[in-house]
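One chain follows as structure tokens, the form predicted alone.
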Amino acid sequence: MATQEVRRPYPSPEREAADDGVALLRYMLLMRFLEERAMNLYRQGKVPGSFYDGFGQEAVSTGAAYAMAPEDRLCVLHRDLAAHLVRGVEPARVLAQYMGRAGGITRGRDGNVHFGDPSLGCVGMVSMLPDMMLVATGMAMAFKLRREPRVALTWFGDGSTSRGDWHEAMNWAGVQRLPVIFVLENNQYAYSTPLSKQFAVDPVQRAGAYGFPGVTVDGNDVEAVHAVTREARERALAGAGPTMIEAVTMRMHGHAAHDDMRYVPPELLEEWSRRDPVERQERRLAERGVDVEAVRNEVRAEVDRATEEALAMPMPEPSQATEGVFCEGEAVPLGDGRPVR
């Protein structure tokens, strides 16, 4: 089982600039070039059915995912596989997911994007958007009942905020005030449908209607959205409720591998790759001193080798099919030691 890199967050600016600046730039690389090695693999015929990446969006999931400690619980969406990678979850075993190989997270019985490994803190996806708020929601509830000092976060797309089941997490997550943090992708598209057409008011500015704060980040910012979250926990933790945070991002590829996305006006692409959250890292720690390539260089080696690995995984035995797929027996220990439940 990988070692949970996740950590809580460090005290010293200073430190946190040399040291978490650097890993940032790391896990969206490396979300980057695992979807783009993903999406070779989707058009040799070796990812079954459609395929979802993040790709513009790496700040939003690696800066929030960085923020939260190994106790804390993380539901995570499609677009946001870097939040798998902070909390430990092996390249190859991301790869081999999304060809339906045996090796992959959930061992062949999933779709290529619903999975999560819970010895590493990660609910498995629910794609009926926004449920997952549900799902962090009741995991807030539970931690507060306990008296653990948890939290849980999830993530979510600006459509869904048009859903009545949207509007019930943020009703209890605010009258028992939870320990749980929404993170809302603002990512411009619910499919084909922009954000002028979907609200008359901005998603954010409704957290105050349930009784806690709603604050908006750069979501193209990895340091920022890591420090949001960060305060965002620290609430949560002292007893303060929940918080939703708007990150401002774009969704740079079509809503799936099947989708063209020519109802995106080419000049919002332009003003948005501009933003690139991963080269925006990339120029800070350049000034910073850090060997920017050298970093690149050593990632890339790392999907090679994932790629590798994964490719040479065998598929699942069909006769094997319903093994684990219903809860059956004693329950199992959390990587972090406390049980299933």
Given for the second form:
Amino acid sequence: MATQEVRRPYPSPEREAADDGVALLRYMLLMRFLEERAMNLYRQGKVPGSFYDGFGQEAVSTGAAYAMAPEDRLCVLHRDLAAHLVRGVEPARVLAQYMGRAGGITRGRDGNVHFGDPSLGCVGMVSMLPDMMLVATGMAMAFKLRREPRVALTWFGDGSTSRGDWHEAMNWAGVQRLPVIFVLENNQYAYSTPLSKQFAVDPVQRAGAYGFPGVTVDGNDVEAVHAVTREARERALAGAGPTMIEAVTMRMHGHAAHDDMRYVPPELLEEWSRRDPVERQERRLAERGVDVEAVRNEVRAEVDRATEEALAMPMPEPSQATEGVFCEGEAVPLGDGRPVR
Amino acid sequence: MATQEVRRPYPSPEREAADDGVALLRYMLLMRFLEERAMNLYRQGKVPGSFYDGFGQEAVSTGAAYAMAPEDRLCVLHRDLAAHLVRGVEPARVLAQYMGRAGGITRGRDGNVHFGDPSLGCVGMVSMLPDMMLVATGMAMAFKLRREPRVALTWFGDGSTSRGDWHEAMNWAGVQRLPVIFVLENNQYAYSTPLSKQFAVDPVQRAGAYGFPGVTVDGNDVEAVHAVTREARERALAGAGPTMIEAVTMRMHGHAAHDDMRYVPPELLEEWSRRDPVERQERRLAERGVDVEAVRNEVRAEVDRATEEALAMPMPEPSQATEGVFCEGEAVPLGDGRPVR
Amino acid sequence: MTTYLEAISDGLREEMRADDRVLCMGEDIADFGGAFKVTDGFLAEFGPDRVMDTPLAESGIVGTAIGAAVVGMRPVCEMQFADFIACGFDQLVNVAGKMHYRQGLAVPITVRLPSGGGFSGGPFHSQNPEAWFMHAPGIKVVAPSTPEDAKGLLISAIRDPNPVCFLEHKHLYRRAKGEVPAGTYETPMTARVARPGEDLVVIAYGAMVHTALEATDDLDGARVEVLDLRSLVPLDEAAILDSVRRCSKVVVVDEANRTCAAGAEVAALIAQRAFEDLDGPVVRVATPDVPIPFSPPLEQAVLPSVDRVKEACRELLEY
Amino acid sequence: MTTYLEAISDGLREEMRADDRVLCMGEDIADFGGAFKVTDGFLAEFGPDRVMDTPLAESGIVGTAIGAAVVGMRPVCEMQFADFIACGFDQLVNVAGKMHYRQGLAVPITVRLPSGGGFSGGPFHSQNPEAWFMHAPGIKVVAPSTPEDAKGLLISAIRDPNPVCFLEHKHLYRRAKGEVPAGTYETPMTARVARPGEDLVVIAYGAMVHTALEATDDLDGARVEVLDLRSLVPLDEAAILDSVRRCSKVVVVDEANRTCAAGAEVAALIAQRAFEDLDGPVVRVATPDVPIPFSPPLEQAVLPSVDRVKEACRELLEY
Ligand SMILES: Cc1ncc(C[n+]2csc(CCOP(=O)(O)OP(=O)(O)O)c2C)c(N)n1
Ligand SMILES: Cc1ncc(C[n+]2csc(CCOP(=O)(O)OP(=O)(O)O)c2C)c(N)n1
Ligand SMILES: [Mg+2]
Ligand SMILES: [Mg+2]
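Having seen the form predicted alone, can you show the form predicted together with a further copy of the same chain?
To see the whole picture, the full complex is given below, headed by that same chain.
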């Protein structure tokens, strides 16, 4: 698992904007098609347990992850598949992960989006939300202590803002002015719980009381998310401390595959479906003269190939179930010392 | 322990202001003299473990507790001895508590200010700060659900604001607009940790982001603390929700008896000693024509009597050490159904 | 026939009808009826004051429940999964557990913990946390295996003046079925002989009672007793010792991670108090000390299976 | 002669000198040098980047330490008292403990836990929380009893690529004294025969090793072995079974609350794996399941005393 080979490069933030726009679309599409495929596999009984997706929120993970450099470190959350793809996780391994196959990122040990590829500088989330806020804060703390020009970033949901760890991370990051970016994915619901039961005031307004800016961005505009994250990253690198970004979006599917979302007013879904982030970026690129259909076809073909590949992967060996609880060798830091991507 | 007899009444908030001023002084003096006595007993080896006091902060617990009605409920913190006295705890039982005697409020089971007299409507704190924030919030929640015109109040320190439970309580109280009052006792330090290492922005400024007001008050002016708490109580009763009160004060002694406070600049102590809350209230009352010396003498005599009484109390029986882990009878609510004081 | 899940709903509903101090708190339990639908329909019947959707905050849930309990309510908290109690651990262990001993104040809260594995829930949706709370004084811990007991023990838990962890095994929710008495009744916090026997006793609780029964149903003609603990705190020592006295051979089955689990306590108790009655080692079958893996072949490899229990019993019978 | 406390300081200091990835985090550890002065003088020597006063936030301490560890640091976290780890429980158990198994990522953090009672610390400053972490896969747990081992085990813990809970017993801080080698050295996470014997073995760890030694020093001429576990995870099963084989009688002494404690695990292990070697019941001496009371007569009544251990040994010897 801790294979640390050099992986294929990913688009650098220094690229041309037009080119970036296509890359952004590509990752959003890849996330969407992969999740759609995974949902089919789930319906076919090939994905054990439950299945969670980020339909309608693809811009948030894509835009933010794309603004990060290879040496930055990410804690990726459950609606943020695109972040893994941006970092370079192969689609086949994602599908294998969902299906609990030996070739999945966690080799069947964990499910769903509970993974991170250490060689790509990502820590997989734990279910307990938003525990990863503190992990990201700790990574940023190490960067600052070592005077490395690197940034940590993590996502979290509107519901997650209610837990104590959220506060401890915000406070810590503020006191120490750490190079960390917190992306609040405000998708209107936490499972069935609407914002009004979660907080009295939008949490982005709390940022100031922790000593750093909170900015709200249209979470369905991938270029806007990208731009605002890039700025936050520059602030962090300049020693100006953390930024909280609130990306306003909508969870267009149920909390998980079993959830019929009765509790969401249909008008709300309708309204948000008109703001679909993928279609929006497609329209934008079409105006810029990009052959969007070609990109879609390319991505679709990639997902088809990935599906075949993943389905060919074996299930893990039962005999391995008890291996690796402890690290027996050297502790290899997350993607350390190497161009992780 | 769960004796629920009717206890002696305590001064009602409806009393005359002048009269109140004396009562306020009386409780501040009682706290101060009792703690001074306890410190002597500690030095004589009669108080096991450690010893914590609230020297210089007497106005905060006195003023706030005095604004609460008998039917209100309090979670009292470690610098807030006066709150217990205001509620009606007998001084002898406080000294017995410190000394681990059978007649102490917890009968030797817990030490220091870790006590609450259930029959007086108080819950004793646990050490884990600020866990009681949530307990107070829960009491307020019950009051609101039952539509009872009652308020819960708790104190907490500047350091305590960093912990997750603080946030969970603030958020919950805000979402549900609960009749709860949070008193931040900003005494400049958490053990040896100064404010600057604890937070980037004064926590009173966070209150707004939870949906309720945060007000700052001179924590060394007992009448001011009393007035602001009374207002907060009225807001709560009117259904307007929580208030956070920041009482700015100074911890004039070490964190506990063993702490020499090397880390506090002497100038700071000197500056604050000029603002001593007891002397301030004495000056104020003297101007109002009160015979302050008489009050002092009265209180001193009370503490002498209490000391004798406490010293005469036996230590608890070892055979009782394992009793009462579980409640075997009826669950009697905190001072329920009776005029608790 | 009522399912284990329906029995829990039923018990909770009946007790809410019987006692208006009872209220439910948890994430997504009102409008949505709970992740497992235990409180489905409760909002309509009891209203939002008694069926409360809370913010996503487990310490908040436990802590505010404690506050409400000490002023006279009887809160029933739902953890969406038992695993999340780790986030409310301090309030439960330090505030609720020690309250009565320290100050004679009762904390009548019930914490419902949907626990256990077997359906690819992975490392964070499959845990059996009961031993943590057995090792925390002042907290009762019950873990029913049948619908009848699930209902009765939930009612007992709610009526108990102490904090009670109510372990409801997710894998039993729809699998375990049985007759359930109507109305309210209390199941005592004592063990129950699930099947009498005399050659060997398998001691278990929760889902493992079913594994034990299945494993020993037809074990080469041996008459195997199955003792269903039902309650872990208090632990029915008399019943355990009695079974051991009669059977002389013991297998303790526990779905939790082996080290310091409930099974360890039971085995240690027997090793001290029933040493003379033993005709063989006290055998434990448990999940090894690994996080519960997600993928079915891995998960099946670690959870105690019918086959593993069978094998352990056979070996011990031959001892 | 070096005290246990000095030995811990010394080990930490030496390892900080030897490895600049090591940093200390905790409440009041920099300027003040820690509530027990373990890090006294560290700020001056290593500066504020490596000796960090944190906000009052245990989950924050553990969680940020995890983050720093996964990117290459070796954080040593101090809980001001072990009891406060309840507030950082989730991060330790769910994030740190399961990280390597799930994703092959090492979390080399050490969590220092000043634990134990005996000095009127009361219910919140006297706990022995080790069993909670023994019951959480992926976390190592060590508990030295001597200055030499305290230093060596702390260095081993820091160098270990896994999360390690380091239990330092407060009652030993100034009471336990001994020779301590200079420089850095690692003490293995295995048991140690504190005193060889053959009539009975007392198995203990931490402060209870001293209680066991004192209790059995002159026990009517019996040759009593004392096995100091030193490490609870990994647990040195071979050493335990070997002692039992040689002595045939066992008393397990544990200062923690009895139910599901480390002592329960040791007793259960013996009951299964050394049954044939036993010449009597596996006797446990532990603190009953009560919060640790404050007042000296009450506290003394619950903590395992020299007398209680003596009595248990005598009874068993006569068995
Ligand atoms: C500490 C904790 N409690 C409960 C859960 C169960 N749970 C899983 S997702 C979820 C809702 C999360 O809402 P939000 O943070 O808004 O993220 P979203 O799923 O909307 O992206 C809940 C309650 C959890 N994962 N963690
Ligand atoms: C959760 C927790 N961690 C650590 C401690 C140890 N401790 C006791 S008091 C204290 C400082 C508290 O500071 P503050 O909240 O400002 O209260 P003050 O003592 O200044 O009134 C600390 C760290 C504690 N009581 N609780
Ligand atoms: Mg959400
Ligand atoms: Mg303070």
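Positions refer to the first chain, counted from 1. It should be emphasised that the depicted structure is a prediction, and the values quoted were computed from it without experimental measurement. Think of the rigid core as the biggest set of C-alphas that the two forms share within 1.5 Å after superposition.
After superposing the rigid core, the Cα of residue 318 is displaced by less than 2 Å between these two forms.
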